[in-house]
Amino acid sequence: MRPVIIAGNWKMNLSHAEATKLSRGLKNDKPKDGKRAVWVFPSHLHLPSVSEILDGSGISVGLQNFYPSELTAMTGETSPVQAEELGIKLALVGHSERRQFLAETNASCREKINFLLNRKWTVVYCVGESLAERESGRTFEVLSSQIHEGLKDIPSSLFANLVLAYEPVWAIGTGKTATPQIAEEAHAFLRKEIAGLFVGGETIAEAMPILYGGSVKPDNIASLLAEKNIDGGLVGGASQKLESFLGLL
């Protein structure tokens, strides 16, 4: 059984007061049944406060971005070593906004993924196609290149801490959501691609959680999770308000 994961990506949103208030609300009011793992990815400036509040709550805190190195002279960046001091060992890699606006490539994602998996972190590797790529029939070509180039030469023994997130770029922040059937088709394809990376890779692929990201809300999360290969959500806007985050849970 793969875990069901609801991951809130707060992006460059929320004031410090809003982030800490939301964190306290999640800690106090999230369901106690433990059926769904809860992860949050705050702004870097809010990481110390959010980590302190959520310590012991069962909610994991992660990085939205980092530089793949131990402590070094790299102005403006954050080392995973520094995050570990806060008890953080979870990170996003390759989010579409970083690919689109900040020049992240499959190759740079691979470097980050490899660095973290070797430090026994959990990595959420984001993949997905743009509207133009989908409309030109290139969805599976794009997903395949993101998997094969982003995970090239990473040993199968490290894949236990890897999570995928399928985020069709045309559905992020637009209010458009891939139907459960469209999302399921992409998730099934991704699982097949992972299985093909290694001899005996079917076992690795079957155990790997694959999250859906793209205008996930309380009113569509159940239909998405009903699909065989969808194991949770990477959620933007709906994770930034307590009522809707709790609604996802």
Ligand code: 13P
Given for the second form:
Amino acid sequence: MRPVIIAGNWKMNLSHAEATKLSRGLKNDKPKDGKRAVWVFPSHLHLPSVSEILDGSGISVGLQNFYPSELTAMTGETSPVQAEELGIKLALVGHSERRQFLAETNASCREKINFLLNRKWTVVYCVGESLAERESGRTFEVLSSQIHEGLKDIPSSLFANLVLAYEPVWAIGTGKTATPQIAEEAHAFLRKEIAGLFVGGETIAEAMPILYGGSVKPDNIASLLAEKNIDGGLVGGASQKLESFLGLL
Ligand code: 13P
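One more: the block was the form predicted alone; return the form predicted together with the named molecule.
The next block holds the full complex; its first chain is the one shown before.
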């Protein structure tokens, strides 16, 4: 049985006051049944306050980005070693906004994933095709290269802490959710790709949570989660307001 994970990517939204208020609300009001793992990814400047508020709440805090190195001279960057001081061991890698606007590539994702998995972090590796890629029939080719290049030569023993997020770029922040069928088709494909990476890879692939992201809302999450290969949501907009985050949960 794979866990159900609801992850909120707050992106570069929310002021410090808003992020801390939302964190307090989540801590107080999230369902106590413990049925779902809840993860949040705030801006770096908000990490100390959000981590302190959510300490003991069962909600995990993660990084949206980092530089894959121990402490070093790298102006403007954040090392996972610094985040570990706050108890953080969870990060996103390869979000489409970073691929599209900040020059992140499959190769740079690979370096980041490898660094974190070797430090026993949990990594959410984001993949997904653009609208042009889907319309030209290249969706599976793109997903396949994101998997093969982004995870190249990473030993299977490290895969237990890897989570995938399928985020079709055309569905992010557009209000256009992939239908559960479209998402399921991509998730099943991704699971097959993971299985094919190693001899005996089926067991690893079967255990790996694959989240869907792209205009997930309280009113469409249940139909997405009903699909066999969809194990949770990586949510932008709807995770940034208490009412809709609680609605997702
Ligand atoms: P939206 O939920 O706002 O479409 O964002 C999805 C996303 O990019 C999550 O990482």
